[in-house]
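For reference, the chain that follows is the form predicted alone, supplied as structure tokens.
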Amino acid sequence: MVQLKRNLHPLRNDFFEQQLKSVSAELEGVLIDVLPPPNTRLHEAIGYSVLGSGKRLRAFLMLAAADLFSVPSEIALRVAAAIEFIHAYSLVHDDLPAMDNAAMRRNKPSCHKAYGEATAILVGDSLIPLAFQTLSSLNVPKDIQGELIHELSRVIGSEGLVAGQMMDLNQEGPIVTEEDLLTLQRLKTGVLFGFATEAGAILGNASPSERKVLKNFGLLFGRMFQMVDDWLDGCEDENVTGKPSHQDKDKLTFLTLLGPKGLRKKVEETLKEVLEILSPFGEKAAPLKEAAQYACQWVK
């Protein structure tokens, strides 16, 4: 079973890391489980694009969620591991020569640099219905059940997720203003993180007040990992992000929109926000707070 032990007060990294590497070795162990085995290069390739690496932030922010309302762990880590197919899938499409061309991702070659980008394609067409399936098999009452999966569903379509990466490629028009950027950041990685929080409501069977609470964790917790991701494209090398600096340079982001110092001045302010926002779950919420602590280290 997964334990989230709640250690706020001081936070220290080590503690932090180590419970995310102890829930990441239980999810890596349930998507072994629900992926086909690695019998043909396609399902190799998938394999290739979803074990053994990534932090798994996305699925520990569900989990703890989902803790608060003593849902059990094997349920959750099923929920889990559809996120992780979905946020696998935006990966191997982003990597793309057609979106962001990157040669790199979690410390290797990406998809299409490994297998070619034809297999990379689909790939992400192979984990999007996978993600359902495995949505579709939780014993979980069928109300619970149908609004995860309606949920998902519009927050990965055309006014979710695909609309972020649309306005990525400038598709929808330049990216000019602020505004622009924080719809962007929003679309592209706010809402799955928003699902990923409001996923263990859901399960919990929460009130309204609880989810719509966790819902907005999660898209600020979401906004603040973008200004850090943008922080790390420019400000760090690959050594430390696992992929290729400077993808960004030539878009408006962040750190170009803010500058170094006005975007850490932005970061220390929405982590406040995101840690006040779960004050109706007191203590209980700890292993979310520092989640979101431990997102913006980096930040310095």
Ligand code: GRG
Second form
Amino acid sequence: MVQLKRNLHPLRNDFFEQQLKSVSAELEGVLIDVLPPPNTRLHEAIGYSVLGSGKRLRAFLMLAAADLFSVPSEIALRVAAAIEFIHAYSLVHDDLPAMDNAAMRRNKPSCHKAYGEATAILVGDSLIPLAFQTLSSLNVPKDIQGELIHELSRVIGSEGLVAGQMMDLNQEGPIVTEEDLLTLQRLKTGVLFGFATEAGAILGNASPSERKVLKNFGLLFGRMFQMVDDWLDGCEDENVTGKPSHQDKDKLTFLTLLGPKGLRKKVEETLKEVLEILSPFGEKAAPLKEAAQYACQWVK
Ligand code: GRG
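I would like to compare: after the form predicted alone, may I see the structure of the form predicted in complex with the ligand?
And the full complex, kicking off with our chain again.
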């Protein structure tokens, strides 16, 4: 049973890390349960890409949002697993030579470096249906299940995640303005975080206004997370990030747009806004707030 404790203290990152660790351990069991056993090379490569690492922040946010409505954890964990499958697919495909061409991911060789390009493409191709298979096997009312499937397919499609990736690869023209950057980051990063928190509300049969608050929280969390990712790329070494730094120095990013001082200020302002969004939930939202504070701890 996932136990999220409400003990918000702005400086206690260690407290949050403990919670994240225990949620990750529980999720790992569900991921292993849902994934096919490593009985083929493809299944082994899928396990390599999904299991054993990753911060599991999207899963944590989903579980914390669902916890606001006392959703049974065995159901919420399966939705969290589906989100992690989509996230893992996007990382595997993003790392491919035709995309971001990254050799390392999660402190180990990226999937195509370990298993070859063709297998990595097929790992991603397998993880998308596995996510939907997981959602379609949930023991929840049909309207809730339909809503989850509809929303996830919407946010990861050609008007969501994939559109963001097209923009990031400059396939839709150059990214020049701050508005371009915000759109790109909303699609590439924000919408999956938005789905994660909205999914908790959907599962919990939340009111339309509660659902909107949680979706907006996830979207803004995603923007802040991307700001931190840009910070880490420009200001930290790869021991912190688990992947090579300074990959984005020639791109328009929040760091190249605002500079280190401007970006630090923007992260602080965005964190304040992110925390304020949750005010309708009061103290109950402490785990979500802790997650937001945890996500910006590297920006100093
Ligand atoms: C449709 C192929 C395709 C890609 C979609 C998500 C994405 C676009 C690309 C992934 C690359 C990337 C740097 C995205 C920005 C969001 C981000 C920082 C992802 C990494 O997420 P973490 O840090 O990863 O949560 P872990 O490893 O902790 O799960």
